[in-house]
Every structure is written in C-alpha cells, then in structure tokens.
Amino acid sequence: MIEDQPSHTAIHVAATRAAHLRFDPPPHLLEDSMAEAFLGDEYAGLIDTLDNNAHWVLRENRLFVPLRARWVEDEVARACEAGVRCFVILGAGLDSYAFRRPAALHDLEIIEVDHPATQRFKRARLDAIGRKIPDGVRLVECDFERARVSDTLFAAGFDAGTPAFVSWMGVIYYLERETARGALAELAELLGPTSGVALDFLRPYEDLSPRYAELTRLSGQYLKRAGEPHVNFLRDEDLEADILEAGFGEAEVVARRTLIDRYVRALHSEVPLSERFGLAIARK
C-alpha cells in the first residue's frame, strides 16, 4: 500500500461489485448497493471503466469478485447454523456485509480488520452518507505487515474461546509465502474448535490458459504502481499443504466445477469464471 492512502485494490473491489449490479443482468450474485455509496464522487467513475467494453480480465473480475463475496456469505450462514456467532473479516476494505446481513443473523458479532488508512476512509464515507456502524460491528485498524493479527483481535475484545468464521479474501497474494504461512499458523493457534477460515488465492500464470500470458506484464506493472504487487502464487496442493502445516485439521480447495454449478450456471452472462483465482477453506 501507499502510505496514508486507502487500499487502491479495496476501492477497485468496491467498484467491481457496483459494476456487477450496473452492467450484469439479474439474477445477481450479490445485491450490494452500498458499494457505489462507499466510492463517493471521488471514485464513482471507476464503475464505468468496468462496463461491457472493458478489457476481458476486468469483466472476468466483475464476475469473480461478487462470486467470492457471495460464497463467503453462504459459508457464514452455514457456520452460523453450526453455532458460530463471530465473523471476522481480515482485509475488510469496503465490505458491506454488516449492512446487508440477513435478519436471522442480527446477533452475529462482526469484526472488520484492515489497514488504518483504509478504515479511516471507510469511516469517512459512512459519515458522508449518514450511515452508522451497526450494533455488534467493530472496525479495527491493523497493519498486517507490522502487527500480529491475534494481538489486534485481542485488543478489540475477541474471545478466542468462541467459535469464529474468518474471511481472508484478497490478502494472501500480496504477502510473501512465508508471511502468509505465519499468518495461517497464527490463526490456527488463535481460533477455537469448529472455527474456519475462508480465503482466496492466485494460481501461477504458467498453469493457466494462454490468454493470461499478457497479464504477467500488464497486471504486474499496474499493481506495482499502486504499491500492491502480487507476490504469492500457489497451486491447489501447495495451499492445502500450507494450511495443514499451519495446524488446521482440514483444508479444502473448492472445485471450479462446484462454483460453476452453484453460482455461474444460473447467470445470464457470457463471461467465464476466472481461472486465476481459487477459493479455499481451512477448518479446525
């Protein structure tokens, strides 16, 4: 990240969710009307850069970003059915689940953790649109490169004895692999029985279809300028091994066919599901 500025990718993720609503026909993966409100006038123009004339990878992201959010929210609902009552969002960015959660989960404690600059931007946007942080929701500041997640959560009142579900989306590919391994081990030590961690990851470009070859250069240049380069690329089996070595009892990479059958098949979209990203769950 660039010092004292909100995460550039967090802003683009919100723009992508907003673009999904604006440019993709219903049914939508996610009805996230808060995404555009979070952007404000300063960043609202980004939404139109993701229209149907955008580069194919941006349109691909327009499908995957809301899909991963929908998947996490479905997994949260399943975890709550099993008794979980704490949802931790690491790298929360401009996430809006706290404002859209089902009424049946009104008692779900939500802890959003992100870089101080991003959290300050989010608070400012909430003030600007006249929205209060809902009861039971905490916005917590943490610089992941300089502070331990466990220390930050304990300072925010997190109870390690309570089963929790953790979302860790859009984070590990910005961390060196050893840093990501250390964070996984820290989470495994922190979380109690029946807890889980949902995360996404990037696969190596050499394992993907030839169309992705150009992204090695284009994406790398763009993200480096933004101060948020991708540095961690993993094969499915590598991530599963890292999860188990960290101390979790179970590691599952969700099959691409499962995601297509569950989410993509019902959509009126010609955009394919991204090959770059994978989704996984680590369970205690």
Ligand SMILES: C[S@@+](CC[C@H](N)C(=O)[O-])C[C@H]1O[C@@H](n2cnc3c(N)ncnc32)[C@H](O)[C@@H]1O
The other form holds:
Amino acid sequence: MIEDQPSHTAIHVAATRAAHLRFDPPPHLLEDSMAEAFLGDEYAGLIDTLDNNAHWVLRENRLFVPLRARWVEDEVARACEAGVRCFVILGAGLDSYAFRRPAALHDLEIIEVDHPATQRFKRARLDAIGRKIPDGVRLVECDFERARVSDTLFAAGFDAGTPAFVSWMGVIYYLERETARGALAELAELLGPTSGVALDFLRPYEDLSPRYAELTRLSGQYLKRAGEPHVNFLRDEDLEADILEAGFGEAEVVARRTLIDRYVRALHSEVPLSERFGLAIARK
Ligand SMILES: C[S@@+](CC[C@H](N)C(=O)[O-])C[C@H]1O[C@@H](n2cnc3c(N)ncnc32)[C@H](O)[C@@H]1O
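Mind pulling up the form predicted in complex with the ligand next to the form predicted alone we just looked at?
Shown next: the complete complex, the earlier chain at its head.
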C-alpha cells in the first residue's frame, strides 16, 4: 500500500467486476451493480481497458474476480442457514455485498475491515453517490501489518459468541506469510463453533502452465508501481497446513473442477478459469 492512497488493486478488482457486467454476455456470475458507481468519473476509463482486447491475464481475472465474489456470497448464504449471524469482510475494498444482499439476510450483521486509506476512499465515494451505510453494517479501519485483526474486531463491537463467517478475498498474497499466519491464528482463537473463513491465495507460477512465467515480470512491475507487490505464493498443501496449524479444525482448498462445474460451465467463457488463484475455506 502507498501511504495515504487507497488500494489500487481494490479499484482494479471493482473495475473488473464492472467489466464482467459490461463485456461478458449473460448469464453473469455476479451482478455488482455498484462497482461502476464506486469508481466514478476518475476511474471510469479503467473498465474499458478490461474489454475483449485486454491482455489474457486481465481477461482471466474478469472470470476469476466475479467468480470468487459469487462463491463467497454462496458460502455466506450457506453459513447463514447453519446459524451464522455476522459476516466479517477483511480487506473489503469496494465490495458491495452489504448494499445488495438478499432481503432474507437483511438482519445479518456486516463488519467491513480495510486499510484506513482505502476505507476513507470508500466512504468518500459513498457520500459522492449519495449512498448511506445500511443499518447493521460497519466500516472499520485496520492496517493488517500494524494492528491485530482481533483487537480491531473487538473494538468494532464484534461478539465472539455470535457464529461468524469471514471473507478474506484478494489480500493474503499482499501480506508476508507470517502476517497471514498470525491473522489466521487470531481468527481461529476468536471465532466460535460453526464459524469459518473463506480466502483466496496465489500459487507459485513455476508450478503452473508455462504461460504464467511472463507474469512474474509483467504483473510484478505493475504491482510494484501500485505499491502492492505479491509476496506470498502458496502451494495448496502449504495453505492447508497453515490453516490447521493456526488452530482451525478443517482446511479445504476447493477443487478447480468443482468451481468449473459449479460456475464456469454455464458461461461459455472464452478464457479458462485461472490456474494461479485458489479458493479455500478454514472451518472451526
Ligand atoms: C485486491 S483488493 C481486494 C478487495 C476486495 N476484497 C475485493 O475482492 O474486491 C485488496 C484489499 O486489501 C487491502 N489491504 C492490502 N494490504 C492491507 C493491509 N496491510 N491492511 C489492511 N488492508 C490491506 C486493500 O486496501 C484492498 O482493499
């Protein structure tokens, strides 16, 4: 993160969700109707750079980014059926779930946590588009590299006795592995039974198809300029080990085949589901 600047990657993934709606034919994985408004005039042009002429990795992101958001939203719905009453979104960025959640989940408490600079940007954009933060939704500030997630959540009124579902999307690869492991351990201690954490992670490029080799250079340069370099690459078994060592009872990396069957097959997508990102759940 660049001091006092909102996360550039948060803006970029919001543009990616907007581009999914604009450039991909229906059916859509996710109708993030607020993404474009969040970006405003200043970042509107970014959406056009993600059209069908974009670099293949940006087109891959146009499939993966809405897919991971949709997957989380499906998992939240499932968790609520099992008794979860609080949804914590760590590194929420410009996530808009709190503004368009299903009516049946209107009483779900939502705590969005993000870096102070990103959180200020989100509040400013909400003011600019005249949207109020809904009742039961809190936006709180935390720099994961400097403060404990559990302290932040307690200060925000988090009740450890309430079963909670935590989403941690698009974040752990920007954190040192030790920081991510520490936060997982805090969450394992904090969360009660039936709670869980959904997260995505980045696999080492050398394990993947040869086309990913160029990303080490390409996205490395871009992300360094944005102040958000990828520093944490994990094999599936390493993430599962980190989750279990943190104190969770169960760790599941969702099989790529499952995601393809559940979400991608119906889309007639021209690009394959990314190999580099994985989705995982830690359960108490
Ligand atoms: C790629 S964005 C993902 C945003 C959101 N989860 C989504 O999928 O749209 C990464 C997010 O992590 C947050 N982040 C990165 N480093 C952070 C840190 N040290 N402390 C708090 N938040 C951080 C950024 O502010 C940003 O919102």
